[in-house]
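Heads up, the chain below is alone and in the form predicted alone; it's given as structure tokens.
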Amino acid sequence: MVSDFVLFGVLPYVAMVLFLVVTVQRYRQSKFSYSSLSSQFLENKQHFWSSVPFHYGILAVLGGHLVGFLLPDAILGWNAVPWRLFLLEATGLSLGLLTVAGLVMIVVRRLSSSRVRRVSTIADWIVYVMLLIQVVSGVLVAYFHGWGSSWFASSASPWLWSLVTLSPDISYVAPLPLLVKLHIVNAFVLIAFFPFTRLVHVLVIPNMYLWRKPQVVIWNRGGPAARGGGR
């Protein structure tokens, strides 16, 4: 069908152009908006409990599905044990429903805070709307078409190396249940909007604090000034 070869043999690479040109270009005019504008010092009780099992979760799906794309064969030969395929779903699943949890919180965050809904842009509340998508319909993917692990790695995967090599074969995923469509659409129109959002700070995440050496912070609560000797 046209419309098949539009959203997974055209729409793909119109995201991805317009990921990489925006980005570099916005970085290179303003270097300084690469930054989440974290709102924590608004409110920093409920940023916590909603950001922390978002970030987490998200990163775990993330990872779990850039390894289906990289190693199908292995994701397929760890799901010939029964036991193990059932591990690796009840994972997902698990991690996804953390997923939706925290990014639940952070939008009822946004809602129930004054503070912090003064400083919300329409570009959040729409990539709030297409992460809440996105997380809920690849949690209703595991839960209505099972085994997602091994059709991913069967179907998915050699659809996105098809894109990688220049010579899309939609024949992957056309055949593929709606609400997956769904999910793979939106994912590219996700990345198609990244780089007008403020998640571009992902992509310069401080990594020298890695090796950074410790530093020593020391309150000083016996100076002059606690003591009333101060100017």
Given for the second form:
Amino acid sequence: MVSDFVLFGVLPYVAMVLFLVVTVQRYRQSKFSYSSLSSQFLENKQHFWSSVPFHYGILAVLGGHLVGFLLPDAILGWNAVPWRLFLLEATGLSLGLLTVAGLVMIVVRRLSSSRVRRVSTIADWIVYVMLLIQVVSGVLVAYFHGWGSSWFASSASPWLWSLVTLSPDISYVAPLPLLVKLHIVNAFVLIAFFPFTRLVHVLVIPNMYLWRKPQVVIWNRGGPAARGGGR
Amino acid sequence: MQISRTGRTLLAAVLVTGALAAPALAQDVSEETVNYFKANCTSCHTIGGGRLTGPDLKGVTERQGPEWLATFIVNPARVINGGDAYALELKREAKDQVMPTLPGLTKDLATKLVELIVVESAKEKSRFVGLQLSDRPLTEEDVAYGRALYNGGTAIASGAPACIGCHQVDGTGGFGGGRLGPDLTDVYSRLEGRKPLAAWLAAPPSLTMQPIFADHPLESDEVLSMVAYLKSTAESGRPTPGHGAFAFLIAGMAGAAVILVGFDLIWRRRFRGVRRRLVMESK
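What would the structure be for the form predicted together with its partner chain, given that what you showed me was the form predicted alone?
Next comes the full complex, and the chain you just saw is listed first.
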């Protein structure tokens, strides 16, 4: 189908080009905007129970996806014993649920704390909606269409490698269930949107913080208007 | 008998032309068409090997014309729903299973497929006569080997992924089999026995499995063992789609709770603010 080709044969390239070009351009033009512009100073209590589960959860889940992409045979080898498959899947679901819980807390905190809400931009809210779609659909896929660790290695990984080798073969992913397709498409939309948002802080943790000039974030009452960079 | 010089020349011309024409006819059927037939048709049809889920296609053009066949192949459901008597008869013979409409199958390709069937039907033994599986009785060893192939304990020789990743079969235990594909517990009876199931396993036609198994097919002994295992589950088990899902969810939630407790312990000395503590201490 044409729509499948656009979504799985064209969109990934558009997303990657946008990601690379805008990321470099933004860094050249606005170096100090490479930050999540922490709001921890404004509210710290809910911050721990939102930020920590979300960040450790999503890092571990992304790491799992990366291993599935780079070493699919290793994953299938691990999954060759049922209890190991169950252990991996249950761990993945735990981390996914942790990520969802953390993200929901992040959104609740943004909404409930007037000080944090005041420093939130439209782009922040778009990021939260997209991240929510991503992590909730991921958990639903894990539950309704298990065992993803196995079929990611045999279906998604060959498709991703076909993209890398510039010979996209969408036959691996075109027949997958709608929920899986949503998860994949939203991931690439997120990648495309990434360099325009606070998500760029992913690229500079922790190395750039070590040697760049110090940056102090002071929020003006105007809030979002002050987000051109810390001062 | 004396053959004149002109006659010999004519005979030679006929023989040479014939020799050239024969391979030309065979070449009319492209490798692409052959591969398409192999990947999409052989799980339900043979040419001269008897009926599977669908009818044996040997000599099918003697039963219906090429134009009708090509139209039917492109969209079987449309022809059936149109009330065509022969199509309805085919559906009855297949116990109401409707041949799927294959994406990307054009009228042109369907015509080529019919031409391929004509060429193969003319052969004494078509290459699509079907998987030549042993007729020997299935043993307990076959069942055990098939179970090991299903859950991945024994790797499939071609490197294909184990079935458990996508399919549930009754008796899997733990959190059950995968939930991407259908429950296979009674697939032996759904596909009506050994031969159709073996043909299916030899060349899985589902769109999800096709790209994976096209380059990683099961070997004959693996197909036979899988048939033996799935025959045993069809006889003694019952489909349990969603088996283990609830336990899986509970395990996931418990794991998340444990990790949260871990976070609290690791960062137990974290900054929690000073005001509340001062207020508490002042009371």
